[in-house]
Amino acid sequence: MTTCVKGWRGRGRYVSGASLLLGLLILNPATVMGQERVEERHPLRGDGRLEVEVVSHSVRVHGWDREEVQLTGTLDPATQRLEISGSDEELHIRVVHERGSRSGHAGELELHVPSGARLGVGTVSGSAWLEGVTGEVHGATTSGSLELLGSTPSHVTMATVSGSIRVEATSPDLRLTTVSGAISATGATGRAELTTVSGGVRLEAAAPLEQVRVNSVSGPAEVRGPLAERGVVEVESHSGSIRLGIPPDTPADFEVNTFSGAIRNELTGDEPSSPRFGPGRSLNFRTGDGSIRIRLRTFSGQVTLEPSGGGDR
């Protein structure tokens, strides 16, 4: 059942989280009787690329200090074959199913990989869990969840449709997207871009944030932590609430607008105002030299500004 093609040199470019998700949706499935345990080892350089594509399997990835990939676990009974191809520079692991196959028992795969490898993990209904990695991380799923814990990745891109995303890792660059799943990110240090339609969003910084962009339609959005000098924070929501918690001495230029929701300012004594004619409320004020730009906008949700700890900027 296991097919290993040696000498394959990989693709010309790395698959992004969004591209990987689209590719997974057109996989051809399969039916094979029985369930099989898999155990494989393949060399991979410490800065090599590893792509993992599965359908219903759950995937657990651990970073380690060896220049090899160790794969263990069980295959979904509907699996036609396991394909492993590539070289020590780029390795591709793919579980193939035949069209129309169904299985009531999802498989589980566990991988130990070089901690600095560039990772791409994609599933359809399976969940992915990663820890101890320092290279780029790209994850995509339709209905499974994505988790990245205890890591210091250089860049993180994750996308789901209905699954949730949880990141508890120190990273200077986060890009997380869901349709209806919740997003929780703790440990951002530089740039963070979080987007959802109906899921809630929570972002907590581990160090001063330089650029934050959060977009939500109906889910609540919360951003907490220190902001870098001349940083930019933009949070927009249609009917979800917005909560911003920052150190009280943050020097920023604030522009807060809502059409029908309330504005609560617990940072300063500045009060929101309403137009003479028509609906809406706005709050515009400056603290310190106003070097940080903060823009918060919602249609019907409440906006809250509150003090929180955050260390030195």
Given for the second form:
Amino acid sequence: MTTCVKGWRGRGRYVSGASLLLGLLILNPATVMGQERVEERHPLRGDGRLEVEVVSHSVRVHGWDREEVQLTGTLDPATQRLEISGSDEELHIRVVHERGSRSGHAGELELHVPSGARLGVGTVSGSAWLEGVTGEVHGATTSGSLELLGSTPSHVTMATVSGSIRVEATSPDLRLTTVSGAISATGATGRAELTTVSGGVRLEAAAPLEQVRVNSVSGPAEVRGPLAERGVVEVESHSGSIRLGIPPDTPADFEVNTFSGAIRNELTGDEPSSPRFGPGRSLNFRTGDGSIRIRLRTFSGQVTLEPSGGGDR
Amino acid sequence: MTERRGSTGAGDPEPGPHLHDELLGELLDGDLDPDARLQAEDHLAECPQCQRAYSELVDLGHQARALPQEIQPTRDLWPGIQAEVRRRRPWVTWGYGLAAAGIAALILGTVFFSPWGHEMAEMESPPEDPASTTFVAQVREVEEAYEPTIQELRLLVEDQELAPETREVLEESLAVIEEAIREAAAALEEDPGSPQALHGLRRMYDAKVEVLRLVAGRSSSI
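Could you give the coordinates for the form predicted in complex with its partner chain, as opposed to the form predicted on its own above?
Zooming out: every chain and molecule, the one shown earlier first.
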């Protein structure tokens, strides 16, 4: 879908009118200059989709029980135009900067959105903060941070390059990726996939985890919490350490391997072993019926297994 | 997705078409998407036949893992083999050095994609040394599998207007990955049959692709 664009300083131009055919098209007559205030209201269905794209603005999103989006805040001086388009099923909000422009004063946008809406928030250097949402959440920034708090989203995907990701929300499906930023996620309940190069990763379960995958290159990774029956935990790192904390009575089949790192097992009395010749250490053992599958692997990082709180498995 | 499983008991209820073995394997490996997993688990909860099949699969995995992963010789044979190979072919040590240098350059993404790369690699790979050949072949195979994608993504990233600090983070992160690639390649050189080292090498190329993809996607989406 394309968007009718209205600019300022004489830069206005029309890209396409296709969205006119798709539903309600909202021109933004209140395009503002400098760090001006913006205040907009647009209808959006409870299960509608909202996409927000900004450059350096910080974005705060609150879920509410109305079927409309309220946008307030300030646009920074580098803003070329604000575009709002779409319909009550799918709404797009985009703040466009002049190419290469920088502003010392980042703008701030605050949105109230239907709590069940499917949300997509993208920034370059701005940070995004979301609370009280229950639909899908997709967040992406380059250097900004992403935070999701006090929510119960059905699905969360977040990605940053250098920014950090913090999730304190109950969700059955988390997919979080950073390059150098840190990831902290508490409240996972089902499936979680966390990926980093050098940032630290910490995942703490609110309820038994069904499927956990963590990949790191040099960042340390920590997974803590109860695991669901027939759950699967796979954590891999090159040089980063891996720490797994689970209830001591977890019935699991463990395979722990490292090429040149160390393995510490504080969970049971099982000891790691080395092949008679060549490098590597491994620790394979089984507790209970072994129905949960645990695979931990590092190249040179240390792996630690330790007991953690029970939970309600 | 499902098939009829052979009847194993007259009293078994029939909760619907059974889960086939491949699906059960994917369930065990955690490779199913959430919906398929839920669906399979719902069926599993009610179907004794599939429960039995699943248990058999779990047990099979346990039995397989209980087998020795490798059979160790009674003594370390490699020093003797290495000494003999070196005695017969004095260039082998030099060959390793050249191969390592080739790998370092290869990792930097130049050798096999420059006009002279193929020729140089062919000249410098010692063809008659099994360990070295395996090592070079393994690394080359991995590198060749990933490099076209890496080059494409590199071009995409180059075309983007990245903030200097973002580019710095990207280059630092790629340097971390490339160091990890060098370590994995060195481990593979030491132990050409090592599945861990080969796995580590592949994973690091995966990481490189993912980082470039993330940055390319990120910067082009605004």
